[in-house]
Amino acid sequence: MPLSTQSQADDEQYVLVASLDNARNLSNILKAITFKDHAIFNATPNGLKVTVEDSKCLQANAFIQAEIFQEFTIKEDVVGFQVNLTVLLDCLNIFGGSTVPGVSTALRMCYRGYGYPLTLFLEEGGVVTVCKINTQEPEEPIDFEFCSANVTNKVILLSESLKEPFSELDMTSEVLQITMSPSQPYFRLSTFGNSGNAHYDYPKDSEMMELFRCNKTQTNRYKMSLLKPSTKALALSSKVSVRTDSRGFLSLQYLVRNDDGQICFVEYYCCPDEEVE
């Protein structure tokens, strides 16, 4: 890969260097959390965590493990910055995000540290383009305090079983109601729109249900406008874990395979609609 021939001297100045033979493996996962312009990047030796938030009610995280990259070098315990996600995606797709078999855009992403831009070297067919994107000091992400110890209900479904209902959800309904219960209806999605009420039920022994662990009946409503961005992640994923905690907070964790078959995770946290008892 021509980009890897950059001099060692160049690398010395960077606190973070991440290289991919196929830039789509990064751009696809970032598209799954793009619903606001700005994203917080946190890099550790384990990989990249990218966070996008909306009005303290919704948070999306993309986890891209270090092993996904052909090269992942970090010189500090944590490297953090904030960047315009829309601009970053435009740069990653500067060659049109080629889907031609055997043709991919190679990426080398470099960051020198606080105050410096994020530099992208993109190469396709021998042509190298350099993009520099201004960075900002990262804001502290909201801590939704969602921990496994407080999870009351959890199901894991094949994403295929949710794609059709989600595509048919009545968007005139302001909320999506989720019922999880040890007894019937087990797992139910409900909308209340102009055309009436609609329910989608999933039996606990359905072949689409990989795990069913419900301790008590919970019915919570979530603003449809907040959940809508998560459908991007659903479209890319093969499995989804749906969890609620004792407060009714919702975690949607999506398992996404990239073009090379490697696994990444996208997680959405959503607070319940406070207006509903």
Second form
Amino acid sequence: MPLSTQSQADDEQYVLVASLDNARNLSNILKAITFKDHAIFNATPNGLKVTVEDSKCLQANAFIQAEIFQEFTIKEDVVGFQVNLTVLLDCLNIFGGSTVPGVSTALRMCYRGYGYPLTLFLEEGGVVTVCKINTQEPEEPIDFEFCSANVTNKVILLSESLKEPFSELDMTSEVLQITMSPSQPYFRLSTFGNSGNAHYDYPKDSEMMELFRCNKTQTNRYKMSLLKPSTKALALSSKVSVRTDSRGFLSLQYLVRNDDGQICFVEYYCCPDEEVE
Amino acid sequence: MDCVVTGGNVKVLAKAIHSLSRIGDELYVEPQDDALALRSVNSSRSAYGCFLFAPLFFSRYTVPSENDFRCKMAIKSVQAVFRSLASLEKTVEKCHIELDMKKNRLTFTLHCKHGLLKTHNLSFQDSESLQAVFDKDSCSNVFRAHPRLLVDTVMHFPPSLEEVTVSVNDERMWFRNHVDEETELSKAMLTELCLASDEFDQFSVQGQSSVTFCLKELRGLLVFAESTGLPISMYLDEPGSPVVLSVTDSVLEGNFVLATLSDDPNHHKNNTRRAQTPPSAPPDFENDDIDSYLIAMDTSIVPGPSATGPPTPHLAESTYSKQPAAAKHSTNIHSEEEEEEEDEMADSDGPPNKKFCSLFFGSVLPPSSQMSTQPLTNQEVLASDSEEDT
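With the form predicted alone already on screen, would you show the form predicted together with the partner chain?
Below, the chain from earlier opens the complete complex, with every other chain and molecule after it.
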């Protein structure tokens, strides 16, 4: 294996080394949060957290636990850097991102520390490509202060049932309105477009509804343009948890199963749309 | 209006709307006692489509008692209701269409699997009645075939092709891409397909003919016919007379009326290209000019059932219009119509106009004759005669 010919001495200079037999396990989940170029990487011994933000109103996080990687070595408590996500994805798919079973790109991702580029060794069919991506000063991700203690309403749905409504959302509507209520309409998605309005109602006893815990009727509007990228995460996921807190902030958590059946999480936070009088 | 469509019929309804969207941007909805009419017309009024769904098509069919409700709405917004066409059959159990007169909304409610309820409240505009005046039974040439035959035929034409020329004689039908007169023949590619009469379920030809019409609408109806498996009938006459495409079964009827390019006698005399016409084709296949024939549209308000001998459109407009908004609209149409008439006169002297022109006028039909298939059975020619006729 060309990737293992790396000498131990080489490895010692890196603060972070992460290897994957199948680079798709990383690239797929990163696609679910690709809506802006800049991604903040935050590695801890538990794994890798990648954050993308938009307009200080939307934040998407992808969590890839250390166990997903075949090797995950970190020499510091926290390693943080920022890279261009589009470039990273292009590199991860440098061999075309084949989906043929049995053909996969192996990845070894190394980082020497502040000021150094992120180095990717990619190997497929005996060919090795080395990519170096310049890193940037890591920004501090916004803290949305979304804590479970303040969660008013929560539903868990099988993603299957949300995929179609999200794919056919009326994009002429500026907002997506989410209503969650202990009484009817329980869980409702509404759009207000040029040609009229549309409502999608999910009864709480639907077999698509895995959990329904709503304490109080809450109706909040979120910018459609902000929520649209979350459709990518939805498409990959098998379950989604929709939560709102007392301030109307929205949390969407997606459970994503990768090619090897392992579980990863993608999370979106979104501010409610304030009505400006 | 309160209608319920269940099971596979939801898909049929959705497909009908999708095929009408190939014609125009607006969907005209008219709930009648005997059928729900969905219609569309293109902006130049050279193509018209109408689907009639009989009450038996629905599990519940109630229409307003005053019975003169009709409206139009953006066809895109109705398409959006049935966006996931592919999964419609599997996911939608029931579709409920309800009119809320107070809120001026037409509500489509889809009852889907797992209890998911999709409600679309669509706004609409009042509209004039839209009615094409045509009589397919008077057409000299009638064909009926399984949609597959025509789908396989038009498949060979590029999606960019706008018009197709259909020629018939006693034994065969030819489909040919229509080459614009301005196109240099050396650069044009000609595609021709020949169908033998025995490929059709019905093939009755009274005279050789060759007409040119738009392919887009034909494709639209073919998608519908193929998904429902209904045979498609084609009624065609001479160049300039509209071609009628039709699908029928016991609970529904769909008719698409398309203008054809008309013959221009002046052009004929100078037609130096005639020699290049393949011998198999009727000689006039390539007349691609001018004022084509138009589909006459009834765009005015339908008066009470007593008006069996309707007055002229202009009279109708001032005497019978009930809704001010609609009246205004029909005034616009009539003024356009006069312009069109002038255009037409100018054209007879001037150079050929390359486009399908349309000429339309209001004629007032008694509701009793409103089956759109044969509103005025005695009308062979639509545009100029009908005013005298009425």
